[in-house]
Amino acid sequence: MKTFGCQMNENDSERIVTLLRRQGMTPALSEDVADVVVFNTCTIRENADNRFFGQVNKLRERRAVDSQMRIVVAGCLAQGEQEAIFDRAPHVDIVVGTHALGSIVELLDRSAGEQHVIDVSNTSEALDPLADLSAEPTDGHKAWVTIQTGCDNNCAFCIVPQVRGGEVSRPFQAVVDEVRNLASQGVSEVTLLGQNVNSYGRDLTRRLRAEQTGPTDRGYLTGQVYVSGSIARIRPLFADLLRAVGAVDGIRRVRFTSPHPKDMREETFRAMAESPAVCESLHFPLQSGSDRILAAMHRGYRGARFFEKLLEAREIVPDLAVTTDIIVGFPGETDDDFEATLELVARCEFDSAFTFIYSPRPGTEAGGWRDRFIAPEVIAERFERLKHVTERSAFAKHRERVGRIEEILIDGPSKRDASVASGRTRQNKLVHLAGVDGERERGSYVQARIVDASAHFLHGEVLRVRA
């Protein structure tokens, strides 16, 4: 199982693995000995496409001599460019889109008699599009929980609405039940996933108001808090869901990603502050600090409004860590636009930033603005300047934590040094702990004093281990 892209894809991969395990399959040590190789693809940026084709084409020779082997391509690239996949990698057997993952076993059976098998059907209109795709936890103590598929926004740079479809929220109680089931299996941290996670439930309340629910219990669909109030108002249910998930016995940490600033409401910040399990961590994608570029992107907010909401979040949620996304070189970005981004990023003092060079995607509005594309050397210079600003604020935020005692959930040994354990604070800060057996303590909560800081991680010393 090879996964490219976002946390949503990671969760989809877990669901695929669960389906294949139920058929009696077991994970192979490498693609060299696997009977089935699954690529779960991303198409957000061109680099992800190129990485996928580079890896899948390495299997061309083996597939040519092994008639029993099957190569499956799933995910966003599969949904949007299935014919291109067979053109560039004709040895691929199966292409399955984002809405048809539940058919993967059937497609494997069909591939025994067909050369190229495709299923990119859209089944997202089901009451619970993930009802038959529950994933078994693979990490033991942490799990992704998809609460919503698709996106209704119209960002000029983004291909997600085309490959994931419109927003479809899972029933409120179905999400809570899944979290409760995960907790019973030892999971103590869940991350709620959605393309626009904080608009979760708006479509459910619209459906309830239109009385399109049939025999389905209203509380199951939208939660008891909503049903017990006025059901006439169409509104998101995300704050309600945060509180309900945070109240599940055994769940100690709740995270979520990724929200849209235009839909962020005070009630979400209040739920974060008032629910002890919800972590003091917020991913808040800015994308640009220029009002002109934000308008061209169709983001639905101005820089000043973004900053106001950021201040509101920090005022309501104590000790909040905020990360962001920023695109460099969006078509038409001038020097003045970029300077506005640098200025706003400096004012925001983010804890961390994911910075991306604009990647044109076929089928998006901005992908057709080739006459406005920015020269690569200009983008490279801007990217380095932005990196300096973001790392400066990240380092300052981390230095402030030196000397503090933090609760850290250990994820396992450090990838670079097995004698060092790595884990995360409630603010999602990566902490390295020397002298701790990361494998043995995986899933444990420890109290540690932060002793050193860099822009990207912290060092700590363990004071005591808690269950």
Ligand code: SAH
The other form holds:
Amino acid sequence: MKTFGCQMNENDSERIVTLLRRQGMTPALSEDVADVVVFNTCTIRENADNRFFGQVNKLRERRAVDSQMRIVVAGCLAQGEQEAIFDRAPHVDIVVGTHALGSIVELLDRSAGEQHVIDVSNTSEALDPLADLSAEPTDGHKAWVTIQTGCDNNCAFCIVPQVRGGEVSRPFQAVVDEVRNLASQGVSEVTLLGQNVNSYGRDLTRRLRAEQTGPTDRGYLTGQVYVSGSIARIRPLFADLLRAVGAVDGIRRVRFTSPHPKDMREETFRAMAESPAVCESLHFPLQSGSDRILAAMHRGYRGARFFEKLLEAREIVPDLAVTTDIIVGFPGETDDDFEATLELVARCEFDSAFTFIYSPRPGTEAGGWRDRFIAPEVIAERFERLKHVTERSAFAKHRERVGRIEEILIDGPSKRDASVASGRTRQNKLVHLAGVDGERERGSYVQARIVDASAHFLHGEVLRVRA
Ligand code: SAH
Ligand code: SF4
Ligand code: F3S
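Could you output the structure for the form predicted in complex with the ligand, given that the previous block was the form predicted alone?
Entire complex below, previous chain first.
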């Protein structure tokens, strides 16, 4: 199983693995010995496509001599490019789109007698698009929980709505039940996933109002809080979902990603502050600091509004860490636009930032603005300047933590040094703990004093194992 994309894509990979395990398959040590190789692709930027084609082409020779092996391509590129995958990589056996994951086993059976098998359909009418598609978490102590599929926005740069479809929220009770089930298996941290998590439930309330659903379905769709309430007064439900998930026995940490700044409401910040399990960590994707560019992107907010909401978040949620995404070189971005981004990013003092070079995506609005594309050398220089500003604030934020005592959830041994354990604080900061057996302490919570900081991680000394 090879995963190329975002957390949702990872969560889908877990679903695929779960489906295949039920067929008696077990994970292989490498693609060189696997009978079935599944690529779960991403197409958010061109380099994601290229990485996939590079890897799948390495299997060409082996596939030519091994008539039993199967190569499956799933995920967002599979949904978007379909035929192109068979054109560029004819040794691929199966293409399965983002909505058809559940048919993967059937497609494998079909491919015994068919050369190129494809299913990119989207036919499910189920109340819960992920019913029957459970995902066993890769880690025993933490899990992804997809609460919503697709996206209803139309950011000019973004291919996600094309390859993931429109927004569909999973029923409130289905999410809570999934979290309960995970907690009963020992999971203590969940991350709620969606492309726009704080519009979670908008479609559910629409459905309720339109269909006059009976009380049983109301409770399932929108949570018990609304069973007795007036349908007319139902509002979006993300804040309630945060509280409900945070209240599940055994859940100590709740995270979520990504909210959209334009839909971020005070009630969500309140739920974060008032629900002890919800972590003091917010991913708040800015994209650009120029109002002109934000408008061209159709982001639905201006820089000043973003900043106001950020201040509100920090006021309501004490000790909040904020991360962001920024795109450099969006078509038409002038020096002044970029300066506005630098300035706003500096003022926001993010804990960390994911910075991306704009990548034109086929079929997106901005992908057609060829006459406004920015020269690569201009982008490269802007990218470096932006990185300097984001790293400065990341380092400053990390330094502030030195001397503090933090709760750390241990993820396992550090990748570089087995005598060091790695874990995360509630603010989602990576901490290395020397002299801790990461293998043994995986999944346990410890108290540690932060003793040193760099831009990307912290060092801590454990005070007490098993907090
Ligand atoms: N729904 C999420 C975004 C998912 S994509 C959200 O709105 O926050 C993750 C990030 O990839 C985006 O925030 C954006 O910064 C970046 N991205 C998306 N399309 C891109 C493109 N064509 N080129 C460069 N970066 C892109
Ligand atoms: Fe893409 Fe915008 Fe939807 Fe995020 S909100 S997935 S950036 S269209
Ligand atoms: Fe995620 Fe990439 Fe698809 S970012 S939604 S896997 S295009």
